[in-house]
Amino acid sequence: MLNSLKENFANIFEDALIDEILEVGTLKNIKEGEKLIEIGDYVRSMPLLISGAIKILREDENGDELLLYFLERGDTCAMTLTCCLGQTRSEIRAIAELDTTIIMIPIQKMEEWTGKYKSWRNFVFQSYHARLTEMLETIDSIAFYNMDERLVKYLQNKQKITNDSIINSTHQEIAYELHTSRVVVSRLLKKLESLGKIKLFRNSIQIISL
């Protein structure tokens, strides 16, 4: 864990802070598809991603999901920070997009380090800014983009996160995350296939050129 932590955070945190993270942090491995945080949970610790990726989802009153953003190596979640510091229930769902390794930081250390380490304060503020920017992009895509444009952006993000041209998602799963119907997603995917941009398989999509 020491090597992985230093590899991800050596240029961000002081050595003393990394030592403290190693002392109090809890290493956790999450399998692809496993839920890390559920809506309504009290969040007692904050995740730092060592490897893998996590998708952050919001849910409406009908139980339909909307993908807000992805967390990658070296990231943390602003929504988790807010819940930890405010001691409120989670308003998001966090699910492992890939097999993921994280270090969970106790809530009391988060507050202590904010006053003790400048690098930690900067990390927290930058994380808030990055996640806010990503949520604004999600809002913009809903407000200003056509569904076909949103679908292309979604597939591009998936390819970037997984570093793989094969997207292992069903049409229904994509529809949930884009907050639309499976029929719409299937129609748009077939259109992209007819244009030679993707190739459709059972429960997977190969990106050729997007």
The other form holds:
2 protein chains.
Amino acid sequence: MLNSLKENFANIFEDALIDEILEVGTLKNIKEGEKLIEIGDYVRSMPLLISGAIKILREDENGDELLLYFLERGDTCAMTLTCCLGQTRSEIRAIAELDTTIIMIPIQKMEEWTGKYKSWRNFVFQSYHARLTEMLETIDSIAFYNMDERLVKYLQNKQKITNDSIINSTHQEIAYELHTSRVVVSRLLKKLESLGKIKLFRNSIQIISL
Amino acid sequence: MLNSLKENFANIFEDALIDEILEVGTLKNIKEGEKLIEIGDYVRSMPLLISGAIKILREDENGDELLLYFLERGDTCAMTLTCCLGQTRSEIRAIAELDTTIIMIPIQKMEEWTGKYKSWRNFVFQSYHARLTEMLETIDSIAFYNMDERLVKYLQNKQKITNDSIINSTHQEIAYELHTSRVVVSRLLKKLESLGKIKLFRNSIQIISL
DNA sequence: TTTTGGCAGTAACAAAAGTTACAATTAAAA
DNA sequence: TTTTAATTGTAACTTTTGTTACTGCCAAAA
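Show the same protein again, this time as the form predicted in complex with the DNA rather than the form predicted alone.
Then the entire complex follows, led off by the chain already shown.
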């Protein structure tokens, strides 16, 4: 745990804080597809992302989803932060996009560290800023772009997160995350294929150049 | 200024903090329509909203807008918070929706108070939470609802903010804020009128029941 | 091997939203 | 008063997105 911490957070957290994290934090491995947080949950600990990726999803009244953004190493969940402090329920769902390792911090420490460590405060504020920025990008996508452009962005994002030009998703799964229908995704993917930008296979998509 | 502060923040801030705010804060009156923050600006002070309302807007690549949310009394601008701390440029535009009074806090104080006052920390975290929640609602609107429903929400919101069942906007102005076209807004408003939910006038809309 | 269920392709159609164009009305400016 | 500009209403059309339906294909299960 010490190594993972140092690798990802050494330049961010002061040494005394690193020591405290080692004391109270617990390492947790999460399998791809595993759910970390469900909408309506009370959250009792805060995750520091060591490796892997977590996708954050919003749900509509029919139970359909929309992908908001991904968390990567060095990130934490801003929603969790406020849920912990404000004792409110989670507004979002969090699911591991890849096999993921996190350090869980008990919420009691959060308030304490915020008073005690400047580096912790900066980290928390920085996280909020990053999340607000990502929310803005999400809003840009759905408000300003058509589905074909949103799909391209989605594929680019997925490639970046997984660091793999092969995306192992079905059209239905992509449709869920973009909050559209399977037929629309199939249609647009076919168009991208005919432009030579991707190649389609069963259960996977190969990205050529987007 | 003391009175405004006590009215809006007395139950939130501890007395010592109130005193400090009185020392370093400056009262500012803003006329309806006046711009507080432009996209790309560096922000050097943080606003505490005493009265009135401020609308927060996002811009697309063509210069067209989208209304994100309103700030009201007791609120502060979460974007400003992180812009100040992180020394980044503003991602949004802020315009007074009504005649508005704010207290401006120099950014140097922010970092200091965050270490010093628990009530300040809570206020800041609470603000972030509120803004994230409002961003989620904005996302819900544009991703999950059709324009007719978004328009109704918009009118309801406007009524709540101005505390007036007469909305003094042109169809064009509404179209800008919803990031659609004037013709679409006129069409949908006409439908609402024929349902007896609103009454249309030149430059204004009277809300009957939404 | 046969059966079953999930996945992808596509046509045909419907609904929602955006665009263009023009007329009528009102208010402000000359 | 006349002119001008802004505002609203509406028709006609296009584009985008969503829906329904049906097909063939593949892989896992029976």
